[in-house]
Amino acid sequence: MSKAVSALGGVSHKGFVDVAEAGQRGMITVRGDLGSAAMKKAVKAAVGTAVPAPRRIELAGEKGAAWMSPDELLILVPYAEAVATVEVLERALGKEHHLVADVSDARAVFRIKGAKAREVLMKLCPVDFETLAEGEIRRTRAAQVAAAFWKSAPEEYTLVSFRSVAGYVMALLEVSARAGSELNLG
C-alpha cells in the first residue's frame, strides 16, 4: 500500500502574504435532504456542527461542513479520520435518500496569509469582497479553475480546488502574491 501525500508536498511561497498548500485534509462530500432531520443529527455527530445555512461554513476545531449547494454539503476533518467519518455519516444517515463519497485525494488546500491576503483572491476570483460575510464560503473559480474558499482566520483565508489543477492554483497563487503586485486599493 502506498503512503498518501499532498499534491504538491506543502510547497510555499513568500510574497507580499505567505501562501502554501496545506497538506492533506479530509474532504466528504455529502448529497441529500438538507433539510430533513436525519442530516442535521449525521453532520452534528461527524463534525459537531449545525448544517450550515446557503453559503455558510460552519467550524469547530479541525472539523466544520460548508454549504455547498441546495442538496451538497462539503465536511472537513483531518485527513486521517476521514474514513471514520464516513462510517459515521452513513450510518447516521441510514436509509434516508443520500450520498456519500471521500473526495480527500481528489481536492488541494491552499492558505494565504497576511494583512493584504484578499487581494491575492482579488486578482483570480470574480468575487465582491467587500460583501464577502465572515463565516461565508464561496464556490467561484481562481482564474480558469474551480475553487471554493472562506476566510479562515483574521488575515487568512483558505482555497479549496481539485488536486489535478493544483499546480495550476499554486502558481496562480504565486504570481498574484509576488512583492510589488499588491494592488492599490487606497
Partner chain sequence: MSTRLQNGGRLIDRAKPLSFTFNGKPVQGYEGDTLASALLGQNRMMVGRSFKYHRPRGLVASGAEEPNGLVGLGEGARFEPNQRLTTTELFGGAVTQSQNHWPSLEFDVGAINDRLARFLPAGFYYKTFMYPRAAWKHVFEPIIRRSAGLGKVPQGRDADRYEYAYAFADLVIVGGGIAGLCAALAAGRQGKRVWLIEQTAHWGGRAVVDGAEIDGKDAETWVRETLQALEGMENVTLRTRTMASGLYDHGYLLAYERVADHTPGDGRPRHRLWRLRAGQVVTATGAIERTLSFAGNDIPGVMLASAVRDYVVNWAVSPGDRTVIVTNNDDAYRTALALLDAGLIVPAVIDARPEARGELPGAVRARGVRVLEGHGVARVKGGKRVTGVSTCIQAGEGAELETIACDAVAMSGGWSPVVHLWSHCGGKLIWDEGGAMFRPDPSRPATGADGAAMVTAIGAANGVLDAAGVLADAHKAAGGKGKAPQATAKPETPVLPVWIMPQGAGPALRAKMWLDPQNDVKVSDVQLAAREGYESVEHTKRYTTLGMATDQGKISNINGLAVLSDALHRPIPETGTTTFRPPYTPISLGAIAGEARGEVFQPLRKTPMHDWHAANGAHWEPVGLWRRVYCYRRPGEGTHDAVNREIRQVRNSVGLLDASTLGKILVSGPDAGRFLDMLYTNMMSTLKIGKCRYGLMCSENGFLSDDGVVVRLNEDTWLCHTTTGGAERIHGWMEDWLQCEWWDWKVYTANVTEQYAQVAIAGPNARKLLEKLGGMDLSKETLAFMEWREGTLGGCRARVHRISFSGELSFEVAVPASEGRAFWEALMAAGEEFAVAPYGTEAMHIMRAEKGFIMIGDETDGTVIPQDLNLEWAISRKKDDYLGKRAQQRSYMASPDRWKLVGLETLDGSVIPDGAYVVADGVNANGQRNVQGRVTSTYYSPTLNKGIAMGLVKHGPDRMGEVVEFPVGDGKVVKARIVDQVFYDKQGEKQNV
The other form holds:
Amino acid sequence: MSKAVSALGGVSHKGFVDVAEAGQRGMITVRGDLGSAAMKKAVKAAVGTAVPAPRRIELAGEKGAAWMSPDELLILVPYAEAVATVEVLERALGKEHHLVADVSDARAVFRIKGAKAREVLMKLCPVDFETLAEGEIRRTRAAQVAAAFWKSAPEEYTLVSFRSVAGYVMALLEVSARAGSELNLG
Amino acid sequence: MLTLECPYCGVKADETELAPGGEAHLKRHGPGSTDEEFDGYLFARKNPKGVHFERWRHAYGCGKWFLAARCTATLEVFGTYPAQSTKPPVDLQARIKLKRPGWEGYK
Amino acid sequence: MSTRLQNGGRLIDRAKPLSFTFNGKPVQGYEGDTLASALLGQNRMMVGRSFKYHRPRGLVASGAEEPNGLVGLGEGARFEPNQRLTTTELFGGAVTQSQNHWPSLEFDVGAINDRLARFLPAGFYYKTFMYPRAAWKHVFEPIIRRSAGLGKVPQGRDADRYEYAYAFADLVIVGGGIAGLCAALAAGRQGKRVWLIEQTAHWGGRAVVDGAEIDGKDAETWVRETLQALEGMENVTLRTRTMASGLYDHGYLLAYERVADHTPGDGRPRHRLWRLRAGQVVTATGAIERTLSFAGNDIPGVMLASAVRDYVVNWAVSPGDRTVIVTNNDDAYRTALALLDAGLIVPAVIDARPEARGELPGAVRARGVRVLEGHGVARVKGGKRVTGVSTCIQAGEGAELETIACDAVAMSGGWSPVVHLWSHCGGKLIWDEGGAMFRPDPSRPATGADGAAMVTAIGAANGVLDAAGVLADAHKAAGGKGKAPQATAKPETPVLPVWIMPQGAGPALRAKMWLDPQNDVKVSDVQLAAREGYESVEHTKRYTTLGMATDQGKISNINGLAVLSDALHRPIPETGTTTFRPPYTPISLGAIAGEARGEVFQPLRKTPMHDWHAANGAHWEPVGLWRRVYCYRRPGEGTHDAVNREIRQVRNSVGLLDASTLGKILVSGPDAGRFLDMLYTNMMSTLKIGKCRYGLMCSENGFLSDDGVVVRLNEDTWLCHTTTGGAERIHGWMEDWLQCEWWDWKVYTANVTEQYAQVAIAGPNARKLLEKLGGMDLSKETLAFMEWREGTLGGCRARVHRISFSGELSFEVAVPASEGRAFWEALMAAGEEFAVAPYGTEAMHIMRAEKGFIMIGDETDGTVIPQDLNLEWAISRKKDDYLGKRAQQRSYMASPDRWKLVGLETLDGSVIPDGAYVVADGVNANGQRNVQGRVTSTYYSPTLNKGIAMGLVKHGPDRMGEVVEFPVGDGKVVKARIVDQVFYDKQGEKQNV
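Structure of the form predicted in complex with the partner chain, given the form predicted alone:
Complete assembly follows, chain above in first position.
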C-alpha cells in the first residue's frame, strides 16, 4: 500500500558508523504456549523457522522469529506480508489459547552498521556485549525508551523501538555515532 | 544500583531495566473481608532491616514480574524466583537461613 | 620566587611552548604542564582569595587535593568556574580568571573581612542572621546571596557535548600508580576482563617522582615496560584522564573520563561518564599528604612537601629559591633531596620529632642541611608571599627562637590513604596508631550482590606507604602467580602525630592555623565548636564548614577531627571521620546529563500525524511524553479565539481530532471476560460482539484510576481504550494481576496503542464526510451509537467506532499508523465542502465539559471514587468483586458527606478560576476558612456563551439551585448556582442521529 510510510521515511546519518531507519517491517506479536506442537507448526508455516529458544532470534532471509518472553514471540516478515501472515498464524493456532496481533505499524526499525557499531549501542544500553551470544536478541532500554536489538550481520545491529519515539531514537543514534566519539576500546 | 537476574529470561538486568513493585507474597482481601484484613492487605507493609521478599518487573526486558529475596541492609541478593509462587521456594529459604542464622524465617 | 628550572621536567616538552592568559596577562608554559605548573613557572604563586576572609591564596598541592587553585576557565559558551589549576592540563589559548575578589586579585576590598575575622567565628551566620525576622528578606538574604557562591555562573548554552557509556569488567582497578599497574598485570595474566583507570594523564603515580627502584630498574622504566605488557593484553582496558567518581551497589562504578578537556572544541565529547559494572573493585588510589597546623600556614608559598617535589621533578618548576621543610616524618626529606638535586637551597629541615635519625634524614644532613629536631614553626612571615619562618620548640608554647629567611615552605603532616571509594558503599575504616591514619579495615569491606567483599584496597590506599610493600600488597590482592615485583627504597622511621604546632600554642597562634584554606576554617574554629557543645564530627563539619569546600577537605579533614578529638578529650577513632560521598572530585553537570539534552533530553512521542499538525499551526501541549495539539492557530489568531472557533466548527459542521495517543490494549482468551469484570467496575463479559461500552477502572484503594471505551472484537477478544497517559500504566496493571494473582486464568494482553492512528470525526456533517471517502456503510441503521465495524475507508483498513466525547454525531476511526497521515489528509481534502478543520485537546475538553463528561485528572485526583462522580450507573451491582469494590465499602468511602459532582453556573456568566473552593461558614483549627467543595473543570463555553464548571460539593446533588460562593482573591467572590452537570443537549439528540 503506497499510502503506508515508516515513521521517519528512511532517514540516515554517517558518523563513525552509519545509522539509518530501515523502513517498514512486518511484525506480529504472538502470545501462547511456546512449547506446543501448534506453535511449532504455526511458526514453521509463517516464517519457516523453528520456535526460537529463550532470548534467541531465528532468521531465514527476510523472515524470522524472535523470543520476547516465555509466552511471547515476535514474528518478522516483509511489511506487505504481515496481514496474510496473521491469518496463517491464526489458522495454525486454531483453538489453542493464543493472541496474535499485527504490530508492524507500532514499531520503527534501525540499522547500525560499521566496524564499531556496538560502540554506539554501548552508549545507550546497559548491556554487556561480550556476553551477548551470536543469534541473541536483547530486550533492554536505549537511553530512556524500550528497545530490542540483535546482531544482523558481522558488523551490523538491527534495533527495534516503538514508532512514536522513532525520532528520539534516531537522534540518539546520530549523536552517539558522531565522528570523534569512538570509545576506542580496540 | 542493583543487578537482579530475571528468572524468566536469565538476563542479569540492571536496576534501570526493572520496575519495583513493593512487598511480595501479599494476600489479596476483597469483598467479605474484615476491616482488619483489608487494612492489612492494603496498608500494612513489612519494613525489615535484613531479609526481605519483594516484587520486581523486568519492565525493559521480557516484561515478566518476578520475586527477589534481598537483604535491605547489605543489598545481598539471595535469589530470584517466579512471581507464580505463594511463598519463597524451600531451597531458597534454606540458603538464606545458612547465610543469616539469626533470620526468624519466612512467615 | 618560583621559576622554571633550566633542566629536567619529566612531563614537559620544551620543544612545544604554549601560551595562555591569567587575569588577562599572558603566561607561557609547555606541553605537559598543568595550569598550576605553568603559573608557578612564571612566579605566579598567589592564584586566588579565600571564601570568607578573602585572604591571599597560593597553590598548596599538585593534584586533585588542591584547595586553593580554582579559576574560571574558558570564555562564552565554554566558560566554567572552579576549575582546578592542578588537574587542568595546559592547552594553547586557555583563558583563566582568578575568583573571589573585587576589584582585583592583588587588591581586594573583601579582604576587610580578614581584619574582622575576630567577629566572624564559626557559626557566624547562624548566630547573626536570626533577628529581627523581617530583616531576612530585605537585609540578610541579599547580603548573603551577594557573598555566597564560588566563581561566576556560566551564561548561555554549553557549547560542548557529553555522553554516557556502559561497560562491564571482572575487575576494575582504580589508580595507575605502581600498585594499580602491578595488580592489573597480575589479573590480566589470569585472563580476567580488567579495566585500569587513572585520573591524571600519566601513569606511575608517586613512585616515578620519588625514585623507587623496581626489579633492578628505575620506576620510570618499570612503569613503561609494564604498560607495554598491559597494552598487549586484549582483556585489559587502560584509560587515563578517567576518575572513579563513586562506587555504588553491586559493583556499579561511575568513572568520569575527561576526553577533550585538554583539546577543547575538537569535536569530541568533552566528558564521558562510564557506567561500569565491576565484579570486583581494587582501589589503588594512593594517599594524600596532610598539612601541618602552624600559624600562617595559609600564606602563599606554604605547600605540601610532596607537591614541591612534584613541581620540581615533573615540571622543572621550583616553588622557591630557599625552601624550608617542616615535617613529622621521613618522607619529606625526599623533597629536600629533590630540591638540592635541582640546585636549590634548603636552609633547614624543621622536624617535630625529638629525633630524626633515619637514612633519609641522614642523606639530607650529609648534604650539609641543618635538621632542627624537636622543633616546629612558630609563625610564617609574609603577606601575599612567604618571606621567612620563625622556629620554636615543638613541645613549647611558641616562643620564637630564630627567623629563617625563605620564600617557600614545604610541609608534611604525614599521609592519609585515599579511602573514598572504599568507603562509598559501606567499607569501614580503622585507625592505624603507628601510621597516624585511617585505613581500610579489611575485615569490614563493602559487600556486593553475593554478600562477599567487592572492594579491595591496595598499596598506599591500604596504608602501605613503602614501594616494596605496595607491590607485594598489589600482587597478592590480584591473585598474582609467582613472586611480586621487588622494589628497593630507603627505609623510613615512624611518623609522629602532630596535630598543632607547637603543641602548646595559645589562642593567638591557633587563630592563624588554617585547617581548610578555601573555606577559612581554623584550628580555633573547631575548638570553639567543641566548646559550644558540638561533639559529632558530622555536626562540627556543617557548623564550621570544615571540609565542605570544593576539595572536600582532602588535605585537612584528619587534622580537623584530630583537633576536635583533642578538644573533646577523647581518642581519634572515637570521633571517627565524616562520611565519604561521591563524587571523589567534582564532575561536570554535562557528564551527569550525558547525551540527554536538546532533542534527546527526553523522549518525545509523536503520532503519525505530528508533522502535519506542526505544519498547520499546532500549539502544543505535553500529555505524558506525547505532544498533543492544544489548538491550531491561524495567522493572527489568539489561542482562546482558536479554541472557540474549533468548538463552533465541530458543533456546526465537522472537525477532526487526532486521538492516536489513546491507549489500546487487546485482552484475549477464554477468561478474558471474567478478567475484565474484575478490572472494570462495569460488567464487560456481557458486552455483545460489535458493541462498545464506556468503563471505569479503580485501584484497590477504590479510587478512580482510568476510563475508556471497551470494544468486544470477537468471542474471546476485547479491545480496551485507556486515557493517553494511562496506556502503559494500565497495560502493566493488567499484566501484574495476570502474572501475580490470577496466573491460572487464560488471558493474554497486548498493548497495540501505537499500531493505530486514530481520528475522531465529530459534528453534524461527520457521516457525510466519511461517506465521501467511501468503502463502508455508516448509516444509523448499520452502525448505531456505541457500535463498531471493520472495513475499508478511503482505501485504508479501518475500524470505525461510533462513540462521542463531544456530544455530536461522532466516529472514531482507527487505521494502521503507517497510513495515518494519508488518512488524515484524505479527510481534510474530502471535508473541504464542510470547511472541515482540525481541533485540539482544549476544544475537546470544553465540549466534553459542556456535555458533563468527566475527565481523568480533572474530576479525579487519586482521592475520588466513581460514586463521588455519580457514576453508579457504570458500577455493576451484580458482581461479587472487582478491583476497588472492597475499598469502596469502607465507612469513609460510603459516607453521605463526601463531596459529589455537580454542575456550576456563575450568576454573572463569568468563568470561575481553576482550583477555586466553595467556602462554608466558620474557620478550621488553623484559622482557615472552612470549605465545602471545589471546582474540578471550568471553562468559557462558546456554545452557551458563558462560564460553565463542574465541581465536587458536599451534598451537591441534593442542593440543586442553591447559590454557593467562591472567593477568588483580592476580596472578590464569584457566585455560582448548583445545576445539573450536563449543560448541552441533555437528551443526547445530537449524537444519536
